[in-house]
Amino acid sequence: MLRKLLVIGLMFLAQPALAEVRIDITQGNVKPLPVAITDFQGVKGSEGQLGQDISRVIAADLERSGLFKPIDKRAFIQSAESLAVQPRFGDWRQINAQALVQGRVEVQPDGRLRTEFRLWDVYAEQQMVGQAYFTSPTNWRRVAHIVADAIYKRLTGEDGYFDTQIVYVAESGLMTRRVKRLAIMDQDGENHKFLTDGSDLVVTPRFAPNLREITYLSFYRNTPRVYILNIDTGRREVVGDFPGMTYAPRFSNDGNKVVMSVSVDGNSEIFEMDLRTRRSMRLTDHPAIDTSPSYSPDGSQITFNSDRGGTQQLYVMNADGTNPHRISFGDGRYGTPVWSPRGDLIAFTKMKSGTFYIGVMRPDGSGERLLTEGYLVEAPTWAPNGRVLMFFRQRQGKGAGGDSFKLYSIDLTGYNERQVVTPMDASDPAWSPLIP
């Protein structure tokens, strides 16, 4: 279960500076900012190890973003003891650090862990942000992600995305007898656990806004149906009583509705189910295949893919199904659209001349950009800040093992592509909102 944290601010009086260190992430290829992240200090031996672990996770989060370059601790000049009194900024400038992170951990008499940190602008010689967090010692990893988010936001002006989770399909076995299980983990691959046992095929999991439920397609008893699974209790329920196959589900941003594809007389249409009243509404009525719906952040529109124009393309319609109109007009076929949490872009999969691409375009179809390509890249999902995407990549293999499936993340510049490590093959990722 996720645990809430108590947060307080830490102030340090300093002379105001004319300028401060900052990263403009709207540029194409940003040079990573050199940042010194010191081991968080503790009074007791166990606290010292915990402080080192927290520092390590913060550095790993920031480095993976591609925007920061943590400096090797062996280059540090100032000792941890003297840093606790006051940074000697000249020592940090000498090793080219532009920002400095220091912290302290202490287990309180009531058993809670107190973690504090300060972010310093080395050249302006002033504190940029300082906070303290109180929580259970077992929750230390989440504290590290929250600190990394605070640093990311202060230095970029954008919300972070490190205090999040990923749900995905864990795959194992031969291609002819594939076992697929729902799995969940932190965005860095830690705290991994399985949510289903693999007895039924599962695909396309999606988080509810409350992070405690997941909707997905399951072939339970060989019948394809959309389900909702409660992560805490393990209880699952089928969504609606439709006579045909249901698939490609996604929650509305308020969590009150699920939009999905439904097979009607052998054709794929888009329906919306109100989870409060259990009433469904048909949104499309066309002889073409309409599928992969995704709400806009304000819930007023839905993007989907359809072959109603002759080839598979992206469309946008009002949330009540009115005014469907095509937005993709480039070469090739388009699918799996998903609206950015910021509302400014729609991510998609593109297929052209035997190659797959992950790309983005504006909701009106303009500004198409392709970020990565491969033999098969598919299923983009947005980080909650709308600046990073995750997807899965299939690589062709030889022998009995067959192809491999791995998760990757990439930012909107297309320059920072990273593999997300999982215990086994992985596909169909879905990124959670920030943990409240």
Contents of the next structure:
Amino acid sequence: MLRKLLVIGLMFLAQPALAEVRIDITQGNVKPLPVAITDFQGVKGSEGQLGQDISRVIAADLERSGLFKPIDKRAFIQSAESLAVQPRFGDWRQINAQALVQGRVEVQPDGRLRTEFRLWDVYAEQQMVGQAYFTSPTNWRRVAHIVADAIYKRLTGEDGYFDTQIVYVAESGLMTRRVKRLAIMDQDGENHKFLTDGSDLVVTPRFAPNLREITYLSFYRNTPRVYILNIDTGRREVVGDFPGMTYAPRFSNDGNKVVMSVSVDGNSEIFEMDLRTRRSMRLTDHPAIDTSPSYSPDGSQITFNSDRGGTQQLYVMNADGTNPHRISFGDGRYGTPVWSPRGDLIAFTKMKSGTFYIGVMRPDGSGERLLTEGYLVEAPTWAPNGRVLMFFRQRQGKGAGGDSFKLYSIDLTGYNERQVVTPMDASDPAWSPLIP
Amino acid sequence: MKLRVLSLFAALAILTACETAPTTGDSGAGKGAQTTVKQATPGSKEDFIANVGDRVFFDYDKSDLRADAKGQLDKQAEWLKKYPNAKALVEGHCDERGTREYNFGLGERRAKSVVEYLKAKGIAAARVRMVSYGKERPAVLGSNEAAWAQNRRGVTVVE
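Other form of same protein, the form predicted in complex with the partner chain, not the form predicted on its own:
So here's everything in the complex, that chain up top.
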């Protein structure tokens, strides 16, 4: 478990700004905001290196969002020593910086790392944020992500998503004998770790809201069942006691329930399992395939995938299973609905005329927008702020085999699609909430 | 395409039989068939694969049995009646042109189509289990219609 970070606010020096710097992210393709991210300063021992590393991670986070353009450090005019006293805003305006980030790191006598940062509005000549964090020096990456989130939030008005993790399936080997392992990493690909050894086929991992548990499907002993894995203890436990296959699990947003598909005599129905009482409740009763359930953020509704209308389409029902109704009516097949953490949209995979798409629509089925396409794109997952999605893309190999599977992130607007670097092939990403 | 795959399985069965021949010794050879081509022990897994055929194929996003599949399953049922101690696991599989979770449901439905047919032909329910692999275990490599057609399948695995 990561140590809790102690956060304190630094004094605000300034009065309210007249027209402060701000990114309007209601637009599709925004021009990235030029921002100067200086090396965080340190005096003793490893502090200088830590400060540089933290600044590098902050800059990389902000750059990857597509909303910020960190300015090349070689263009900086004001020296670090001088900046530490007071920013000379004219120097920063001259290199077209709209915002300025400065900071300081110091290893305390008790061994803790104190990281302080300030965000300045270069044109208004005002401090926008000032905070200090205390944590173990080994936690420096988390501090960097938390600072990046604070900058993102102050300049866009929306919550950040950098202090998060991804759990996904690492793949290797021929498709006919594919080896799949659960793996976890920071949102930027760092701190990569395998959670399973590949001896059992595993797919579709999803985080519990506390990030300490993962629910997923394992073919352990060739018997496909939903499991919960505790990341800290390594203990895994089968969810429920069903005679048939269980699959497609997801936690409720309070972490008390898992909703999943259960094969009842060869037909897939959706069940909800209360993890506290161990009682399960059947939510669908239909000869169709009912799968891929996902709760609305308030837990009152569930979106799911069903072919009860002839082909696989998206549906929404109340959390108790009442009032199931179809929401997708476009041309083609739809799968993998996932409710946005903001509640305003449902992301999905669409298949039409041999092409796969990732798209979003409102929970009432209106406003369908397709964000990206390919031979196979599948399994969207939302960043906790509901602005960025991750999914996987399969590229066809030449001839038999040689296909590649990679993770990508994309902005809700359909812009800024980027590969998420993983050590090997990757699929089934799940984005965590912000780390508590 | 289908024939080619079946003959490949036959070849594998021969290989298996050859490899095991020295350990089974004379008794195995004595029980064995008259020609070298049919060395699989009658009633064995290899016999089932080589001389009956272990799989049937489905159309895209379908789980109803095609006419050719029914003919194949008739032969499977016949064999299972001939060897009443044999049990089988029926696997349902899909091609890669669907979403993973839906394909688990579709594979399950395909396995069930096979199991129900075998039961209707008099095979006891207790002798046939089923499992869905969705699109996780394609039989052949390739991203083309010929490969997908081979991968949309129900496979009866004699245990």
